[in-house]
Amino acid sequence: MNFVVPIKQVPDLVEELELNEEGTDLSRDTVKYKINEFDDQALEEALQLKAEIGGAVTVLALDGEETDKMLFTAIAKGADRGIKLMGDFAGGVAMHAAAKAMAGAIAAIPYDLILTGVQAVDDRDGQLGALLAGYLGVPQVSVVTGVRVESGKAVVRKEYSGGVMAEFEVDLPAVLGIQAAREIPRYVAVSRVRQVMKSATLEEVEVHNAAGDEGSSVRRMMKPPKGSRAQMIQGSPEEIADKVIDLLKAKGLKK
């Protein structure tokens, strides 16, 4: 079995994010990046399937800041092959263009299952899996929380709103949008990543005609308004209760 996992880096939401002067994007000079959480889930599920039924895992990503480190980290976790797609991706790339570039690269290599993250923190549509499936002409299921492979087919669990679960049997090759792997994504030590950087080699694939203006665009970004600080109430239980009642009356919530 050949598993392919597209991965990307996204802004680390733990850090303080600043907007650029135009208010159309983040100030990329100050942004710290990390692997998209759901892509990490997809990679872990691919590695679990590899251990269960055998095969090879290929990770690929668009060229960008620290892309090499991200791909080497995936190899350190257990991926067999890393592919970096080379092109003009400065300033970001539309989802359709990213999917077209990845589909072109994937079509040139053997694959049975493509596992994508179900979404990313910087996407406005989360449709990478569906677009890949459309470009490649294969079936796709998203919001997947369980995968097993039987007799050349994938049996997947899909989660709907309200906690409703469904099971689908999907012909291979196929694209699956992974929401949660069967195990927590594995940790890999920095020393191991550095070792892999010295011994492993990334493949570079030039991407042509991937640009396009399909999809949405950002006209303006704004930080959410800051609310007032919480009011701390001190005193005995009786005094606190009286103050709470007074506040509710002042806000018109109690007569």
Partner chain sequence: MSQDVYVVAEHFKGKLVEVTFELLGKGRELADARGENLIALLFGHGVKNLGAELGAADRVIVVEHPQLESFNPEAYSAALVEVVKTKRPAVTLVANSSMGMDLAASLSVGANLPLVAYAVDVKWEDGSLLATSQLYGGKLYVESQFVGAGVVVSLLAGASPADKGRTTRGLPQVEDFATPPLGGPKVRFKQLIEPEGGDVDITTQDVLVSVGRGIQSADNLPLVQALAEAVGGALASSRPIVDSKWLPRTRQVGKSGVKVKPKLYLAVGISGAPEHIEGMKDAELIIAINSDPNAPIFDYAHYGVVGDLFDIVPVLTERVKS
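Starting from the form predicted alone, produce the coordinates for the form predicted together with the partner chain.
Below: the lone chain, stripped of partners and molecules.
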């Protein structure tokens, strides 16, 4: 079975996010990147499926910040093939254009299951998985946390709210938006990634970042409005504790 996992670098939210002067984007040279956490989950699920039923895992990314390192890391974890889509993505890329570019590249390789992350923290214009499925003409289900493959079909669980899940049977090929893998995503040592960087090669595929697919554009980016900020409690841990206890007392939660 052929698994394809599109993966993406996103800004690490632990770091402070600074805006550019125009206030239209992040100040990109200050951003620290990491793999989108749900893509790590999608990759883990693909690797688990490969171990269970056999097959090959291809990771795929649009060329961008630290793309090579991310793809090599995925290979170090067990992916068989890394493909980098080359094009003019410097100014960011609209989701429809990204999905079209990926659909073109994926259509040219064997694929049965495409596992994307459920969402990326920085994409404002929609779910890539469903767009990709649309362009490939295959079914899709997102918000998935359990995948089995039985008699050539995927049996997947989609999460609703309140811990309720719906089970669907899906014909392959298909696109699934993965929320969480069955196991905690594996860790790989940096030394192992370095080894892979020396021995493995990434395939590069030229794609076209079609202009005219934007549909919408960013007018302004801003920090959350300050109006509703919490009242801050300051002091030593002991002073803080006492103030919190006062709040509990006032609320009738402590005598």
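Here the rigid core means the biggest group of C-alpha atoms that line up within 1.5 Å when the two forms are laid on top of each other. Numbering follows the first chain given and starts at 1. Just so it is clear, the model here is predicted, and its values are computed rather than measured.
Visitor: Please say whether, between the two forms, the C-alpha of A230 moves by 2 Å or more once the core is aligned.
Guide: For A230, whose C-alpha is compared between the two forms after core superposition, the shift is 2 Å or more.
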